[in-house]
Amino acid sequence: MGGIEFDANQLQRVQTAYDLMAEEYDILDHRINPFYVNGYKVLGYFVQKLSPHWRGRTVLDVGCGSGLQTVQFAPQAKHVLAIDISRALMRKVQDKLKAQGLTNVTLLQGNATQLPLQDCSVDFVSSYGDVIGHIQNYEQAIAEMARVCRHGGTVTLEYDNKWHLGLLYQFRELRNAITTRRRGDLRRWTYEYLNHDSKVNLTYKTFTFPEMQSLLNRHGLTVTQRAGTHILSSLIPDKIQDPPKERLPLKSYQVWFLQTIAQCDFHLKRLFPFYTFGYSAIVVARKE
């Protein structure tokens, strides 16, 4: 896939990287990381829009991170199961739950390809934050989400889109995308720690919509909704919207500009053909 392969120790590499990120995972100030804040707004919208499918029921939050969606589910869900590979992030979730007095959440530290749950045991499965792209055996993870979801239940996930407007000036990635027909390619994401003098490079998988739809269909999941995130903002270079730490915090005019673009993106998120060119994509599927 474009000359890039998953790391031989992908699972351990991802776990270690997110353990180190845990201390700074929730720095959600627009002047620090507007790219993530803008994306979380769309995710929050879908959590609430889909509430008739999970309110009063059992929810599974796959790749829960520091619990950004977990704490949205918990006040109205019957029970929430939250799983992540990072122990440090699990501690962050635990702290949030305690601070908010939420007692209907079970935390599970583990691998999305081996969910420790019975068949058809949950009503709603959510996996937001581009979790699926970090998993080498991504189809097994989708199979597991489908397995534990009851018939008539909902599985919704966010994934990195193969095609986005930013490829117009990212010529290497555009070339790799063109050479991988009918499926997404592998790319590298570099994260610079704010609290450590180091960086980490992680391999992640992108998907086309037909590819993702096929994966879901193979495991009894039928797509009912789709949307895009970071549509127009994908045209903005990373060094501006997710800048190196020596350029933080952003200036007020930069924040205004990025928030304005993000507001446009928010209105375009479900409009064809705009959502097909988002940096990330969201799908909602029903288990037949």
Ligand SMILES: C[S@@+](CC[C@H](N)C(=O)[O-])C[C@H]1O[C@@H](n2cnc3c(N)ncnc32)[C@H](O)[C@@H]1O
Given for the second form:
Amino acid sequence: MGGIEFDANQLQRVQTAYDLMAEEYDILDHRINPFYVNGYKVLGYFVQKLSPHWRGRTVLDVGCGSGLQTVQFAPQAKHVLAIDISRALMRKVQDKLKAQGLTNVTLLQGNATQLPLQDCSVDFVSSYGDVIGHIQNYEQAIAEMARVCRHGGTVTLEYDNKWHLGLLYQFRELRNAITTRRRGDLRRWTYEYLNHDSKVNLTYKTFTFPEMQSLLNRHGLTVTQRAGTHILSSLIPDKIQDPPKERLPLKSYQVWFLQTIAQCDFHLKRLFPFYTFGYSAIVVARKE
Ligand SMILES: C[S@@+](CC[C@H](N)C(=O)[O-])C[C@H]1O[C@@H](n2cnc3c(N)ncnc32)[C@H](O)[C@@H]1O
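Now that the form predicted on its own has been shown, please provide the structure of the form predicted together with the ligand.
Now the full complex is given, and it begins with the chain already shown.
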């Protein structure tokens, strides 16, 4: 796919990268990280909008990270199961649960492709934050989410979208996208750590909507809702909205500008055709 491959030791690389990110994962400040703050606003909206499907029920949070969605589910869910490959991030979830006095969460350290749960044992599966694109065997992860979800239950995912407006000036990515036909391509994400002097390169998979839809359909899941995040803001270069350390913190006029565009994106998130060009996409599916 466009010359980029998953790393031979993809799982290990992802685990190490996120372990090292744990201490700085929750620096969700507009002056430091507007891209993530704006993205989490849309995810928070969806968690709340979907609450009739998970309130009082059993929720599975796949790739829970530091627990940003886990702690939104826990106060109103019956039981939350949260799984992640990163032990260091799981410790962050534990700290949040303790601080908030939440006792109905079970933490499972492990791989999304092998969920240690019974068939049809949960009501609602959430996997937000582009977890699926990090996983080489992404179809197995979707198969597992579908397996553990009960019939009539809900699976919701956020994934990186193959076609987003930022490709208009990212010529190498555009070329890879065009030459990879009928499915998402593989891209490289470089993360620069804030707390130490290093960077990590991770390979991730993007998806087209028809590709994601047919993956879900193959495992008995039918898409009922779609949305997009970072729609107009994907036109803004990364060095401005996810800036390198030497440009931090952002100036207040830069924050104002990014927040204004993000506000437009928030209004466009469920509007066709805008959501089809978001940097990320959210799908909600029903298990038949
Ligand atoms: C961008 S973070 C999203 C975390 C969280 N849901 C959020 O929105 O902040 C992606 C997460 O996926 C986890 N992850 C990646 N591959 C995984 C796998 N195979 N099994 C379980 N978790 C995985 C990473 O450790 C990381 O915590």
